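What follows is a single chain, given as structure tokens, in the form predicted on its own.
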Amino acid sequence: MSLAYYYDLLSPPARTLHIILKMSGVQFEDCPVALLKGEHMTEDYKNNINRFQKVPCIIDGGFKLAESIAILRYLSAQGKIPEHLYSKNLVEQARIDECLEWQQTTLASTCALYFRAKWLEPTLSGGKTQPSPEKLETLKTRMETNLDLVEKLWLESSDFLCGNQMTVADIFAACVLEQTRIAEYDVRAQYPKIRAWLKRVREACNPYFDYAHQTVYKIGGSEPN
């Protein structure tokens, strides 16, 4: 087995691209990192693993990669990713791209700069550091802009983001928004359509999506649903 894949499931990619090894039943050596151990900012995580000193990451026959969408796209031209979750299909594909490029940039970004003012932060300092409650109110306006976005125009006249079949896109997106239960941040309350999307997506990625979300699910302390 010369795939090595490092990750922790606290990591929205990371769970992401966890599941989509396990929906694609690419074989890979299980290498867990304890992100709040630190275990990630070793020099030897960094000079052996991973320079960037980050997950997810592969190791693939010595071959080094980070982030977790070019490890996808990696992936995918080794024929290793189901055409049905990341097409081949020049225009198709190029669909799924756009999605995931706006994520980055927007959704990702807005809800990993909340939940890290909201939760991580605090934890991390042993509750010495707290946002102010303008930080957060301002931080969360800017995530829930993104989320009418998700409401109102991806979702505004299909199933899944790039139409009515789950790709990729969906997946990424959905461990995003997984991740700000921990916060204390519930997207089904206010967006129907997003919540029966996850639900969907749930459905469509399990048993793995639940597993991957083990962690999520308890620090949240909230069920799946």
Second form
Protein chains: 2
Amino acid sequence: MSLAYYYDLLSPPARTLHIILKMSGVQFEDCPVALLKGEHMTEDYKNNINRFQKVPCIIDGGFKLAESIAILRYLSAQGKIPEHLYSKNLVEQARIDECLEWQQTTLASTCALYFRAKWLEPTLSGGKTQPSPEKLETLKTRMETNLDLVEKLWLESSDFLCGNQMTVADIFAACVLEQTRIAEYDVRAQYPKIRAWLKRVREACNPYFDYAHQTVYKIGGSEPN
Amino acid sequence: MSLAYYYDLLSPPARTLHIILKMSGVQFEDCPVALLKGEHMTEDYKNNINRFQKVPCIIDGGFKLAESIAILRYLSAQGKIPEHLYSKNLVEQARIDECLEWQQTTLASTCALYFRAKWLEPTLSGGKTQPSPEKLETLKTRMETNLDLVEKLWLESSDFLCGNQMTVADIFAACVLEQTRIAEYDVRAQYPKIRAWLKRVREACNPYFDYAHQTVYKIGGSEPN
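Since the one above is the form predicted on its own, can you give the form predicted in complex with a further copy of the same chain too?
Now the complete complex, all chains and molecules, led by this one.
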């Protein structure tokens, strides 16, 4: 029975899973979903693919599953994700889980809110919806509070977020941060440790990192240096 | 080696874990942390308990771990959480993980933002900080978008969020929704399925549910009916 992967490379968690699937050598049926065209908003998508009308999601031999980390764990439990990316050691996996959850409730959510206000909502409205400078400044401050924590705590004394080996936690975070390029925010300019870490993550994940980020680089105007 | 649990019953995920620990019969060293008194903001707490200065967190024989779902998974992997609460079956666990992740990125975050604007920020500022009616309305609408999904999708055809048996996903969600009582929002008045489901969850978790919610009920003015 085959695994179908539904994604849009414009979505950070969908890019993350795409990179992890490719790095892990998992075979999947390629099911791109164009969010900007509203392909996730059809009745067919709602009824037959994902009732919450989001990406990423999978259908694995009839079993429908959404939410990126849940999908990662499901595939890991099946032995499809290499342990160097998502350890099965009790303490190491707990450390990665802690980082993933921290990201979702802080880093990813604040970066997403900034991205939406600065780029997505203006783009979807054809420029009619524009955030006030005050709102944008508030969202930027909240995002930078978490970027500070990545720079000063998570990367304080290690090459990667959960130690000196790259794990899925780094790929999730890197894809979130690259999204800010679209919103014309240059995370590399302000955060030297994040800049060096992003370079390490990109190199460790290539060619899959650059493939997954082709649209981000294009809209953002350039590849990162 | 002992397990120390750091929590404040004013925090929904800390309440959730408190209930789960009690229901699971896990022995722990009781370490309450008074958030409103800023006990999590000391240097000692940052250096010795949790570098991110939040609750809940644990120290298990020297191993420090934060983030509620990471802690749940860590304890589950040690066999400390009954499988009827957090199944080890591949598909059942994936379904619970999906629900937990959906909650964190949608339901929990939007309920928390409403709670903060309506109650926490005014309370911490001694009434000086008050949200504008427009801001509060926007936050309420976002929260209700997700409450609608709980009512119409998650509880569409089952007694609990992940089927007809209560799991940790229900306890996490119930603790998030009870928090809105403090912000004078009556989720039971508008959502009949949620109302009936909350009753089921409370009954299944008592006496631990009511113990964990004593402060919520007190500030909210009454116990739910």
